[in-house]
Amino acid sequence: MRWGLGRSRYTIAPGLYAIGTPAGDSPVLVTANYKMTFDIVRRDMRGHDAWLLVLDTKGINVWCAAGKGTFSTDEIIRQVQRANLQQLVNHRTLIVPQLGAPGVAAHKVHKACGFKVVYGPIRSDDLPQFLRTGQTATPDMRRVRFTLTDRFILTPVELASMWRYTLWSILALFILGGIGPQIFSFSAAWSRGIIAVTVGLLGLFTGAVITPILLPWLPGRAFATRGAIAGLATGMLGLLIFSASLGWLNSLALLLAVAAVSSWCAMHFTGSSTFTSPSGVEKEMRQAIPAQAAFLLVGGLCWLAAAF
């Protein structure tokens, strides 16, 4: 699932589940039916007794589902009534993830089914402490953290999402690599193509892995800018190692191509981060994509010219 393979099908049936051996006074936790979310909540609540009310979010995690409208007021009401929850517990409190709040109108839930909504901590590993302290969240429990580990574990899905672009680009680079004074050469296609593919993969890795890891320390506000800076740095490192054998046209092509590809790949990470909004992403794309295309075009022309 960390590679994004089959994520849309990685679901658990919505309904009421038991963690441990819950009784009438056990807390009721609300979550999404994305199975990774479901499993993480159960893991973090190991050793505790609780009811777990799983909403039908179409396999989407809590935060995204709240924005998409599947982690919603109506769905909470529906699952409470479907499970006859009022007959199983002697309290009327639902602990809803804080990140689900954008999709939930607490007063409507209370009016429709009699249950009060209490917003729990950001992360499920804080749930045991939250429950021990009488459902009181510390300021740290309300803060979204996006640590190096958080960013790193998201990079595989970024790589996996680009496999189609990568395969078509590899094919195109081998074909273009054969263009030269002899019109087309299979040996040139192989030798120059291998180098071009290596440069492309370097840009991909820089933008999809290195940039997210170094995100807080890279200058610039836009992800595309940060990716371009990381790509230029990686390209310069490559030039220091291989410039003697490349020549100036190939060197310029390497620098521009790595920066463009890295910038484009880094821009994709906006969907995995906690820093962006849809309008901000659209604005960034309008500004960045023409520049990325220009860098890639000039770099490509330099690379083709170096063959003659």
Contents of the next structure:
Amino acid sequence: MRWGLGRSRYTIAPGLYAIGTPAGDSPVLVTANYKMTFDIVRRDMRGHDAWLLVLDTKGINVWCAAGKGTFSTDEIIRQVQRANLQQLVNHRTLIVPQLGAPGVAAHKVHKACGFKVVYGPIRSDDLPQFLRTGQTATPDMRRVRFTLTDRFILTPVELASMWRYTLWSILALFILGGIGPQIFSFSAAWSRGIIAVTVGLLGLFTGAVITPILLPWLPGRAFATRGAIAGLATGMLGLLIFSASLGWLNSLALLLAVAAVSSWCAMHFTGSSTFTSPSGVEKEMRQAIPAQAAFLLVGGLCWLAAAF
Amino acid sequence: MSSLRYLENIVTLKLDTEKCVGCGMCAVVCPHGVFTIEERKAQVVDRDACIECGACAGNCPVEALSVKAGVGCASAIINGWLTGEEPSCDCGGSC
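Compare with the form predicted on its own: the form predicted in complex with its partner chain:
Okay, now the whole complex, with that chain kicking things off.
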């Protein structure tokens, strides 16, 4: 479900839920109605008593919903009133996940419904310790990370979102592969097409899987740069394997195409990462997209020319 | 984490120290440790780590902080270019 397949079914009904057997003095935790999020919070809070106020975020996780504006000040106020929380608990504190803060103004929630927002830890597995220590978070609980495991888990998300373009590109490559001295040849479409598709998939794999995993060790700041460098490296590796049969035009085409495709895919991994700013991504794209297009165009022309 | 740094000198974060009352909310909500509080005033100590999520500005009770907030996602920005609207992550739920 993380990969976006049938994700829309993984929504739970918004409202108030109980973890364990909460009473009037039990803490109130606020979360999103993405089933994966809900289940993880319940799992991490096993053995504790708490109220869980689930907002209607259309089945989206806390951080993205806060960015989209569904995990919001207004939605918190609405759910507090709907659950009649003032009657149910004898304190006036809501524990809101820190990553919900982009969508929430703590002082406005307090003004509108009398509940004070306390921002809890980023990761729900820190919740028990946070509650035990009088609702205080250590600096480490307040920082997002982007570990090797995080990056590895997220690579299929990118691949899954690209499959439609990939299928069309494969079809186009087979058709273009057939163009040659005899105008169009089905045998060339197959033999040249299959190599071009392999090259394209190598670029895709380098940009969407290898680059994210090796991210901290690749030179450059921009994702497009890191992807292009990784692409040149795997392209070289590809040349070492195929080179005997390719000729210089095809070899150049391979190198340029792998770098361009890898750079493009790596650039799209910005959305899965935790440390990119929109201003930065926009700047990177304005510089990288013309370069990627030029690489792909020159590479494509070399490949087409090699048929004659 | 130190090698996972993004582009320099690009973020739109602005802090008006005059207005700041030193409540410390920005330092609490920031997921990248951009702020510290010294002598009852917020200070930007790691500007390039800012991801422009907008949490600090939204939670500042005296509007001392401003930032052009959004999502750092290439697909969202392309969507924004194509539709002529603000970039949003409605890319089929993949984020």
